[in-house]
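Take a look at this single chain, the form predicted on its own, given in structure tokens.
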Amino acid sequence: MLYRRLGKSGLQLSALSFGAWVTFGKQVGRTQARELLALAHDRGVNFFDNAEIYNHGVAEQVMGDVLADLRFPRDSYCVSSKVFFGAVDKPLPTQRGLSRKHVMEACTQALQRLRVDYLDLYFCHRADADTPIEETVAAMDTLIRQGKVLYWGTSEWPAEAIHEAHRIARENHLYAPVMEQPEYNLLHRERVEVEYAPLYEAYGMGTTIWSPLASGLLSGKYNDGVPADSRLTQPGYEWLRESALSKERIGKVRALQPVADELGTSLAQLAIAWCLLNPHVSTVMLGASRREQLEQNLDALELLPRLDASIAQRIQQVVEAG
């Protein structure tokens, strides 16, 4: 396994990590989750990602039960949660958002579900227009000083809001956000490569990127339709299916297949390894519901040394021309 620092922090995360979005508590039960987490940890993965909204807290409960059952040394892995959307269906105003009340209570609930004493990483899952950034930064600072959180960050925040959070933290001697968790893949690049570019230099922020396969599209499995057992068939994810499966995007994926064939690899491994060419990507979060799928995705690291400048340029040309 390759390890990368989380931005300018001293924390080193596995270049490939494992997340519970969509799958845990739905496609993946405790038995499967145990197999997947054990495999990932055995292969050197040391970061497991979660959130209060994932299956309304059930994903965290499944992960927490499995981590307790597997008895990994607590200092051998990092676990995260995210706060904003709430963990209940149709949350009340005090059960969602980034108010001090919800941030503090959501953290306590996440610790209980995950069965840990502290969260290594805690993300503000979206920006909250109804809460002053000062209040959220102060709440995160409190959690860190209480020992409940080690590092806090943002997820899909506008760059200007992240700048503001850093200004507030600096002027008030509070802990600032260390990382961002954005979507990043061959078909979704501008935010990470353009909008966030000043953040890496100014604050040394790291990124824990999600959806490296564009919700599975970059694996090629949707080139001829939507398989019945895929995540895009799950109830509540119709919006994801509609945004992911455009003719233009599928056309680009098909055009990438010859590149993967020449390298003797899969489209999925090519797409995952490509994300790691970006030095500002601290870790690429994988999501898998089957052992063989996770094994293949973890093998993407073997491809990374072969992605030289000429291959990267070919990939760029295909995506731009697709």
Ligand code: NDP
The other form holds:
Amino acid sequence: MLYRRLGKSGLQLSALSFGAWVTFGKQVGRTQARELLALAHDRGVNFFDNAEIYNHGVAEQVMGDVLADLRFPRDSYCVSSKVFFGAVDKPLPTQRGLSRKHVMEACTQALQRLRVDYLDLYFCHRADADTPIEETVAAMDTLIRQGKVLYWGTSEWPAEAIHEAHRIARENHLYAPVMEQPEYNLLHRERVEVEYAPLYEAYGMGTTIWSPLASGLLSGKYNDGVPADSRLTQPGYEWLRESALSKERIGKVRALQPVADELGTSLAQLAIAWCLLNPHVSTVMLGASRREQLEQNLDALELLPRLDASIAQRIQQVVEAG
Ligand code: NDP
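Form predicted on its own done, so how does the form predicted together with the ligand look?
Okay, now the whole complex, with that chain kicking things off.
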């Protein structure tokens, strides 16, 4: 495994990490989750990502039960949660958002579900137009001083709001966000590469990037239709199917396949290794609904040294033209 610093912080995360969205508590029960987490940890993965909203708290319960059962030393891995959307169906105004009340209560609940004493990383899952940023920054600072959270960050906040959070933290001697959690993959690059560019320099922020395969699309599995047991057939994720599948996106995926063939690798491995060419990516968060996927995706690291500038340029041309 390769380890990278989370921005300028001293925390070193595995370059490939593992998340629970859609899968844990829906496609994947406790037995399979145990197998996946054991495999990941065995291969050097030290960061497991979760959120209050994932299957309405069930994903955290499954992960917590399995982590307790596996008895990994607590100092051998990091676990995260994210607050904003709420953990219940149809949340009341106090059960969602980034108010001090919900941030504090959501953290307590995540700790209980995950069965840990502290969260290594805690994210504000989106920006909250109904809460002053001052209130959220202060709540996160409180959690860190209470020892319930080690590092806090944002997920998909506009760069402007992140600048504001840093200004507030600096002026009030509060802990500032250390990392962002944005989507980043061959089909979705703008925010990480352009909008956030000033943040890395100004604050040394790291990124824990999500959907490296664009929900599986970049494995090529959707090129000829939607397989029956895949993510895009899951009830409740119709919205994802709408946004993920388009002729243009499938066209780009098809055009990338020859590059993977020439390298003798799978398209999924190429897409994952490509994310790591960006030095501002601290960790690529993988998703997997079965063991073979996770094994294949973890092997993407072996491809990384072979992705030289000329191949990177070729990939770029294919994606821009496709
Ligand atoms: P991916 O884009 O890699 O999608 C993962 C899914 O793709 C798997 O569950 C599986 O779906 C399919 N897949 C994975 N590997 C392969 C393979 N080798 N061949 C074929 N199919 C494959 O990542 P995620 O979208 O899951 O994102 C990763 C993590 O990021 C999440 O688990 C979550 O922790 C986090 N995240 C954060 C968000 C945020 O807003 N902060 C939003 C979304 C995710 P299947 O088998 O069902 O088809």
